[in-house]
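For reference, the chain that follows is the form predicted on its own, supplied as structure tokens.
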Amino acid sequence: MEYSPKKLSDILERHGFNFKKSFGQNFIVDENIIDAIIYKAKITPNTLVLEIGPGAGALTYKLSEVAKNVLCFEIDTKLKPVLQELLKEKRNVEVVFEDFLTANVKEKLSSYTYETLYVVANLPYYITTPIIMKLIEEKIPVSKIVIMVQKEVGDRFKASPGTKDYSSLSIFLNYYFEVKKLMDVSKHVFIPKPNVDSIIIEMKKKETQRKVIDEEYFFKLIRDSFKQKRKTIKNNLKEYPLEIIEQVLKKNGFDLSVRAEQLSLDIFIDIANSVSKGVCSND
């Protein structure tokens, strides 16, 4: 069965599916946008695609035509008959009806053979950040992430130092990935129509990456630096060795009165490594 928005709507209606706000369900139906996502993702025949929240399967259907395999995690079991009907001829698609945030994703991936692992998904707005953090914290071996997210969330992902959207999350992502916007997406291409427009973001794993001595410490330092955005580094990091931090800031043209949103990833790496070395040398 070929995909079309009309067929998808008919399947949803036939199975009496009701959209759930609690799951952030806004299904993309526009074929042009789906085709654009597939094209921009540059999926190879040896790629395993991880899709989180396939919804009614419109994107899944098209992904299956270019990827080696598509592994989906869907929390809403009411979508099982919908996805079974749409994807019944797709032998390279597996849908796991579990919450991605609590699932043992690495164990599931171990049953697949693939050259590259991509995440391609229209992420539910309300859990976008937890999903990204799970991918990072559990060290899931993703080489590229192409996701459609709420525009204001995407703006935070790709924000630069000194802008209002720059946050601890911007730094976390930029530590691991090259982040860029691929395209804007109108709210009119979804059913039901959300209140906001979306953005498609690409996050490509960095081939060369500046390393920190202690990642856990690095991430804690960043979170603490941003815990009260209007406060200065001096106030937010008063429990840290400020004399070491001040030396790094001076070297980069700042002082302790600077706010976290003014500081780049490289400066935070310098601070974390300098403090780690300082703490080690004092032991």
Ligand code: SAM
Second form
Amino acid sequence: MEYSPKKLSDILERHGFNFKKSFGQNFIVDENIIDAIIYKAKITPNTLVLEIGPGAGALTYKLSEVAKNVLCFEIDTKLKPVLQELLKEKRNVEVVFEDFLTANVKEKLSSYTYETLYVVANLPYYITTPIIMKLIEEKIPVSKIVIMVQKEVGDRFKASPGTKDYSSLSIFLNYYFEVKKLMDVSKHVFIPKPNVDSIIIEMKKKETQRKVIDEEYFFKLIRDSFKQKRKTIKNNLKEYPLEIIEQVLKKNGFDLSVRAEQLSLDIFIDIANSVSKGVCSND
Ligand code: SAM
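Next up, can you give the form predicted together with the ligand of this protein, since the form predicted on its own came first?
Full assembly next; the chain just shown is listed first.
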């Protein structure tokens, strides 16, 4: 059976499927957008694609034609008959009906062989950040992430120091990935139509990454620095060795009255490494 957005609507209707706002269900019905995602993701025949929230399978169907395998996690079991019908000839697709956030994704991945692992998905917007944090914290070995997200959230991902969208998350992401916007997406390509604008962003794992001596400490330092966004570094980092931090800030043209939102990834790396070594350094 050939896939088409019209066919998708028919299948959904035939199975009496009701969209659930609580699961962030806004399905893509514009084939051009699906094709654009596939084209921009540059999937190779040895790529395993991890898709979070296949929905009715519109993106999944086309991913399966270019990837080695597609592994999906879908929370809504009501989509089972829909996905079974749409993907019945697709031997390289597996759908796990579990909450991605609590699933043992690494264990599932261990049964696959692949050269590269990509995440390609139109994410459920209500859990965009937890999904990305899970990928990072559980060290899931993704080399590229191509995702549709709410525009405002995407702006935060790729924000620069000194801008209103800059946050601890911007720094975490910047540490691991080159983040870039691929395209804007109109509300009209989804059913039901969402209230927010969307963008597709790409996050490519950095090939060369500045080394942090103690990653756990580095992440804690960043979280604490942004604890109260309007407060200075001096006030947010009271429990830290302020003398060393002050020396690093000075080298970079700042003092302890600076706010975290002004500081780049490189400065945070300098601070974390200097404190780890107990000296002021720029390694
Ligand atoms: N990929 C489909 C598309 O583009 O048409 C659907 C995208 S829709 C924005 C998000 C999907 O994520 C829904 O199918 C929803 O049921 C699913 N979902 C929501 N929360 C989830 C979770 N915690 N784990 C796995 N899937 C989830």
